[in-house]
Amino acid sequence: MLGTTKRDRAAERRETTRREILDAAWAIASEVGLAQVTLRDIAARVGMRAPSLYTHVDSKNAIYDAMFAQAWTECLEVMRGLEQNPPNDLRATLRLYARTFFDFSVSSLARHQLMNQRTVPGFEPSPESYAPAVEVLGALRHRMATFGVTSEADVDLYVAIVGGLVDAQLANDQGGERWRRLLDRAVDMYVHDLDQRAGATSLHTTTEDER
């Protein structure tokens, strides 16, 4: 029929196999840890021999790279959802972003470790795979800047606070609420610090102007 797009069935099969390989890698990582993932185990999960896996991936690090990209792309999609109806003040915005990123992170220990920790010796994500992570942080910076928070150190501190609570939750109370309950309190202290320093800067500026 005229106008009908021809399907690339070979490409579809390759993509299906790729998804199966990533799903198998994540399953193994969740069971035994990221560093214990092997090509042999992945191949067994998807029903092929280990040498055949190389027709789909170049190396184990290539699988980690694809997993990294997938994880941060999923995170980016979740964080983008916050842009549909964002709060109109800094405190509420930072609370919402903190809770959303926290919940995404603690839902999978292996995923969080690959995204945010140096768990796999010798693995470095490619620039292409790292791009979604850069976009997530860039969107956060942009949102904070709309409320006047532009200092790199201030952004770093917020990221460290949220990330630290994620790490504590996963290390000590997986599936619980112990450190999640501290998110709003931590954000409030952070915002209070911003307000205090802004006031001190304003006062100092006034004093200098009056001289």
Given for the second form:
Number of protein chains: 2
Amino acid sequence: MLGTTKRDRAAERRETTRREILDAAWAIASEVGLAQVTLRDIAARVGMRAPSLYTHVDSKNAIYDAMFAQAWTECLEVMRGLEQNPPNDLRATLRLYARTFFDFSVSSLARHQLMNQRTVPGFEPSPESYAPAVEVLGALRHRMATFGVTSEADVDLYVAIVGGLVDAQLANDQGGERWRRLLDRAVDMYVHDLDQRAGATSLHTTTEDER
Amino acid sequence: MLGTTKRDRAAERRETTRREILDAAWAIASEVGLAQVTLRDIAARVGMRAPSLYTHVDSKNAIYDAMFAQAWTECLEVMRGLEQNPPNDLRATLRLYARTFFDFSVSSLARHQLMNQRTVPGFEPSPESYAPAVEVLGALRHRMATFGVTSEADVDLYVAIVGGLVDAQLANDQGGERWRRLLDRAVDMYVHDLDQRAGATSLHTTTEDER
DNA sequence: GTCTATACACCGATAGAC
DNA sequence: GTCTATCGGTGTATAGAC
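Could you drop in the structure for the form predicted together with a further copy of the same chain? We only have the form predicted on its own so far.
The complete assembly is shown below, putting the previous chain first.
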């Protein structure tokens, strides 16, 4: 049917333009900073005037929202990729997850600020865009549960430690490895704490002392 | 001398006005958010027009800079206050420092954003304003050194852990205690790791300086 | 010295012509 | 769909009143 084809082509074109807008926004964000992205700059990069963007996006924050969803979706894919050939002990798993998330986070300051910090004044992610972020945490929770780590506090502590290392790295030694070097040590000390607690409650699920 | 008195009085008045401006900025920041502070709102609160502020401050970022210095100076005083009757073992000391810094940070979101996050787009603290922040870290370093903890990595890890807990608390459970409850556990596991390493390096627990 | 009015350049967003 | 014109908002520079 011709009508359908036409409509598909139009939708496809629309999609492409939207992609170009987001790509332009990412480029500007990584060049001059996330908060320094302006609609006029985005428009100029895709060959438009600023108001024309509004036929493709609802607002500037909608652009941030789409970028937020993109970032966390990409993160989710990276973390899901780890489930292919997973390590069979807790320590190696948490080391791998920590390093993967760390490297992903540290590889783009603008993206990390969008994902994890509130560096854009008025922006609050929509529930739909927030979903993949929740899923990343859910995947981690599920993975940890297979090793018997199920308590909220245990997961919270792991998340806080890894997040703290990421933040410290980006804030104080951007492009360096000063905090990255501490990842394995931090995980080991966390796992040791878990083992100790598991021993106390006689909930031993993993063999330890590999290293 | 009359001249001197007059000049003193003028300077005093100037100082007072400056204080009022900063107080107004803090008030607005805690009410509507740090980035939502506008010169016109500050001016209105101190009974001025926006441009008049420029006779007392150099720019809006200069206001942020002064607030940054205030915040870290206050933090320094709080942390210095702990040196009055200090605990005599490492664990208790690090627990105390962590909890004190945590509670200080968590008690004002706007202040924490200004001190530790880059939530204000164009703002970068001046070296003078940054000084008290460095001093806080220096005081911690000195305190830890009295217990033989001198390596940069050891201090870095402690800072990252505490900072990670603070960020997680403010980002995910503002006003709650979900991550605050993990403070002692985190410190204990950190101290245990230190002890283990001190044992592993057999001889020197204190003379492990690096870089 | 303090403050004001005015003005400028920039921002996100809207209205309406083509 | 894209444009121009414009609105209300921002930080800030400056000239001049008191």
